[in-house]
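Taking the form predicted alone, here's one chain by itself in C-alpha cells.
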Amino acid sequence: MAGVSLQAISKSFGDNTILKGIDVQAHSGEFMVIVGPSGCGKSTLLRIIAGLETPDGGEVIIDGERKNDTDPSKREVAMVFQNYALYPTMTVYENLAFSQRIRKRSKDEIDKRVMESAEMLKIDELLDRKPKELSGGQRQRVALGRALVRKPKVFLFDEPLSNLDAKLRQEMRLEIKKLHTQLNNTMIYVTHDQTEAMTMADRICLMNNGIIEQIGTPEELYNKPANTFVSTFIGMPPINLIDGEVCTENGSAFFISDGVRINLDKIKNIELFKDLDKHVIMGIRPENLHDNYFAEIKDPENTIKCTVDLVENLGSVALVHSHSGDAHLSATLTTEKIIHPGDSLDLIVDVNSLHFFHQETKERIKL
C-alpha cells in the first residue's frame, strides 16, 4: 500500500490553465473518488499521478517519494482507462500477460499472476477469447485484470464505467469496491457521475474549474456542503436554492422570500441569526419537503403553498416540481396520492435540514 500526495500541482495547455495549485492527499489503502463536471481537470490530475502528463509546478509524492521525474513504468501505479485499451489481436490471456512479459518475468510467475487475477475477476473461462468476442462488461473486467497482474501500490481509474449501460455500471461498481476490500490498495477513481462518487468513495475530492471545492466523506459533502456548487453537484435530485433574507420579528427569526416564509426558531443554533438581518441563499433538499396531506403533525408556519408544474413518476416515489411565487421547489413524494400539474400542494419544510449560504460568496453559513 502507498499514499499519494499532490502538492501545489499546476498545469496549463497553452493559454488554458487546467489545474490551479491542487493540494490533495489519498491516504494509504483509501478509495478516493475525484469527481467534477467535464473539463474541470480531474483526468489531467490522474494522468499527472500516472506520469502521462508533466505538471508545470508542484510535487507528486507516492509512498513518501517524489515521483515527478520517475518514468511511468517505475511509479508502481496501474491505470484503467475509459476505452479499455485492450490489444485487439491478442487473447485475454495475452492481454493480461503482456506487461509481465515486457518485464521479463518467468512463465510460471506470469501464469500464476494471470490466473490469480482472472479467477478474482471471474474471467478465467475467457482467457482464449479475443476482445471482439467479449461484452462491454467482460472487456472492462479484462482491463481491470491487466492492472491487477502488475500488483501495483496504487490503482488509478479514469471514468472506467462510462461506456457501460446502467445495469452493468451498477454491477461493476460493486465489483471494484469488492476488489478494493480484498486488496486494500490505494485507489483513486475519476468520474463525472456523482452517484459513483457517493456509493464508492471513502472520501470525495470535488473539483470545478481547476480547483478543489471540497474534500470529505460522502456524508460530509451531502450534509455539510462547503458552498452552493457542492450542494447542487452532490445529491440527486438537486437541492432547491432560494434567495431571500433572514430577519427577526418579535424575537423570532424568519426566512422570507417571494412566496416563501419559514419560521427558523426550531433550528438548534438559531442565535446566529437572531438580531441580525442577513441576505442569504436557503437550500432544501427534495427529500426534506413533505406533503402536508400525509403529515400527522401539522406545521402551518413552515408550510409552503405551491402550484404543481410537472410530475416525474419514478415508481415508489414521484419527483414533483412546483412553484410558490418566484421560488421553484422540487420534492420527492410518495406516489400514494396521485398529483397532476396545476394541483395545489402544501409542502412542510423540515427546518432542521435547511442549509444556508452567503449570497455574495456562496459559501456555507455554519450553524
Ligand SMILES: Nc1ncnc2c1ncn2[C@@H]1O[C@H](COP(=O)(O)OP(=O)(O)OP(=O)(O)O)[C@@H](O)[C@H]1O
Given for the second form:
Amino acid sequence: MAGVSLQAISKSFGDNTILKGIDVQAHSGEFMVIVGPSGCGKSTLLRIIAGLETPDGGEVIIDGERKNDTDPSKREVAMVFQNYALYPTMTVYENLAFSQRIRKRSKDEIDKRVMESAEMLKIDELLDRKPKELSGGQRQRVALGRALVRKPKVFLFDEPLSNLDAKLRQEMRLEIKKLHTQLNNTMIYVTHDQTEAMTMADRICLMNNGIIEQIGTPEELYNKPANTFVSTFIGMPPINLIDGEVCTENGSAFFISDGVRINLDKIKNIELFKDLDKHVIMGIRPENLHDNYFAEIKDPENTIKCTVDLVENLGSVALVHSHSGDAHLSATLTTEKIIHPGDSLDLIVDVNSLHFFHQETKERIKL
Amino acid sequence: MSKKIETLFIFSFLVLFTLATLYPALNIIGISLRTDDAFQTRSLALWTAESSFRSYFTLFLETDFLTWMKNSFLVSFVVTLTGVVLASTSGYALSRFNFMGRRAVLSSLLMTQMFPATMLLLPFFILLAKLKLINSYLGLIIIYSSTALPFCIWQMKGYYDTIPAALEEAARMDGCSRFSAFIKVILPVSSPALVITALFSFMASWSEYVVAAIVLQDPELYTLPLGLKSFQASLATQWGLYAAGAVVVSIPVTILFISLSRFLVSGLTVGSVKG
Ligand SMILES: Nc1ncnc2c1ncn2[C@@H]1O[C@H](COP(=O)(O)OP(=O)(O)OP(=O)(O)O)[C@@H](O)[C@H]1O
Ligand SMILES: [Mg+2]
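Switching from the form predicted alone: structure of the form predicted in complex with the named molecule?
Next comes the full complex, and the chain you just saw is listed first.
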C-alpha cells in the first residue's frame, strides 16, 4: 500500500494561477475525496498526481518516492476519467487487457486478471462488446475495470459518476466504496458533489480557488467547519448564515440581528465571546431548527418567530424557507403538520449546534 | 401526397445525375470493345456484331502498357505511403502540441492550396533540374507528395482534434509512451481519416498527367497517363486501344474505392466518451 503526499504544489496556466501551494496527504489505504466548486483546480491537482500535468513548484511523493519527473506510464497509478475514455476500437476485453499487454504479461495471467476484474464488476457478460454498444453505466464499469486490472498502488477518480443519472450514481457510489473496502487501496476521488464527498470519504479535502479550505473527516467538516465557505459547501440543504452581533445584557450573552435574538448562556465557553470583535456570523443548519409546535420543552428565549415564504416537499421532510426580519432561515421539518406560505412559524434553535464565524475573516470561532 | 411528389422529385434528380455519370463510362467501355475505331458513334450498344476484346489483347501484348502500369503503381505506392506516414504524424503534432510556429505552419499549409499546380510547374521544373531529378521517379514522388500533403495534414489534424485527449491520457496511464499511445490507440481510431489520406495521395499520383509530362521524358519511365497519351501521338489515334487503356486504368481506383468505402464511416469515436 502506498500513500500520496503533495507538498506546496503550485500551478499556473499562463497568467492564471490555478493551484496556490497545495499541501495534502492521502494516507496508505485511505479513501480521500477532493471536493470543491467547479473550476477550483481539483482536476488539475489529480492530473499532477497522475503525471499528466507538471507542477510549477512543489513535490509529488507517491509511496515515499519523489515522482515529479516520472512519466505517467511509470507511476503505478490508475485513473478513471470523467468521460470514461474507453478505447473505441477495442472490445471490453481488449480494453481491460490493454495495460497488461503493454507490460507483456503472459496470456494466462492476462486472462486471469481480466476475468477477476470483470467478475468483480459484473461485466463478464460484456467482454465481447465494443464501448459504443454499452450503456453509460456499463461504460463506467468498464472504465473502473480497466483501472482494477492493473492492481495499481493508487487509484485516481475524476468525477467518475457525473455522467450518470441519479439512481445509477448512488448505486455506483456504493459499488466504488465496496471496492475500496475489498481492495483497501489508496484512492483519491475528485468530485464537486458534497453528497458524494460526505458518503464516500474517509477524509475530505475541500478546495476553493486553488487553495485548501479544510481537510478532515466528513464529521469534522460538518460539525466544525473551518470557515463560512466550508459550512455552506458541506451539508444539504445548505446552512443558514446570519450576520449579527454578540452582546451581554444583565450577565447573559445574546446573539442579536434584525429579527433574531438568541440567548447564548447554554454555550459553555461563553467567555470567549467577550474578547471578540462583536460582529459575528452565526450559522444554523436547517436540520437544527425545530418547529415549536412539536417541541416538548418550550424555550421562548431561543425561538424565532418567522413567516413562511416557500415550502419544498421532499417526501419524508419538507424544506421550509422562511424569514424573520432580514434573516432568511430554511428548516427541514416533518410533513406531519402542513405548512403553507404566509403562515407564521416558531422555530426553536438548538443552541449547542450553532456555529460562529468572524465577520471579517469568515473563520470559525472555536467554542 | 406531397411526400410522394418529394420522393419522385428526389429520384428523378438522382437518376438524371446517375445517367450523366454512367454515360461516358459506358461509352468508353463500348468503344474499347469495338474494332472499328468508331468513337464518334452515337450507338449506346455495348456489344455489337464487330465487338471483340482485340484492343485489350493488343494493349497488353503489343504495347508497353504493363511497364507503365508497373511504373504508376510504384510511384503511387510510394506517394501514398509517404502521404500517410507524414500526414498522420505531422497532423498529430499540429493537433496535440503547442509549439512555436504552430499557427504559422498551419496557415502556410493552407496557403499552398491557393496556387493551382500548373502555376507551380515552372518553379518545380527549375528546382528538379537543379537537383538533377529530372527523369527520375524521386523527383515525381517529391512533387506529388508535396502537393498532396497540405490537404492530408489538415485533414488528419482536423480528425485528431475531434478525438478527446483523455484517450491518449488513458493509454499513457495504462503504460504507453507518448509514441506507443499514438500508434496503439490514436491511429486505429483514426482509420477513417487515414483512408481518406491514402485515397487522396493515391489519386493525386495515379491519374496525374501535367507534372509527369515535364518530369519524365524517357518512355521507359512513363506512368499510365503519359503512356495513354502516347497512343494519341501517332498520325491516326487508335481509339479502341486508347479506350481499353482508360478502362484498365480506372479499374484499380474503382476497386480501391469500393474496398475502402467501409472504412469511410465516420463516428468511430462514438462510444469512447459520453454520447
Ligand atoms: N490546459 C489548460 N490550459 C489553460 N487553463 C486550464 C487548463 N486546464 C485547466 N485550466 C483552467 O484551470 C482551472 C481549473 O481547472 P480544473 O479542471 O482543475 O477545475 P476543476 O476543479 O476540475 O473543475 P470541474 O469541477 O469543472 O471539473 C479552470 O479555470 C480551467 O479553465
Ligand atoms: Mg474537473
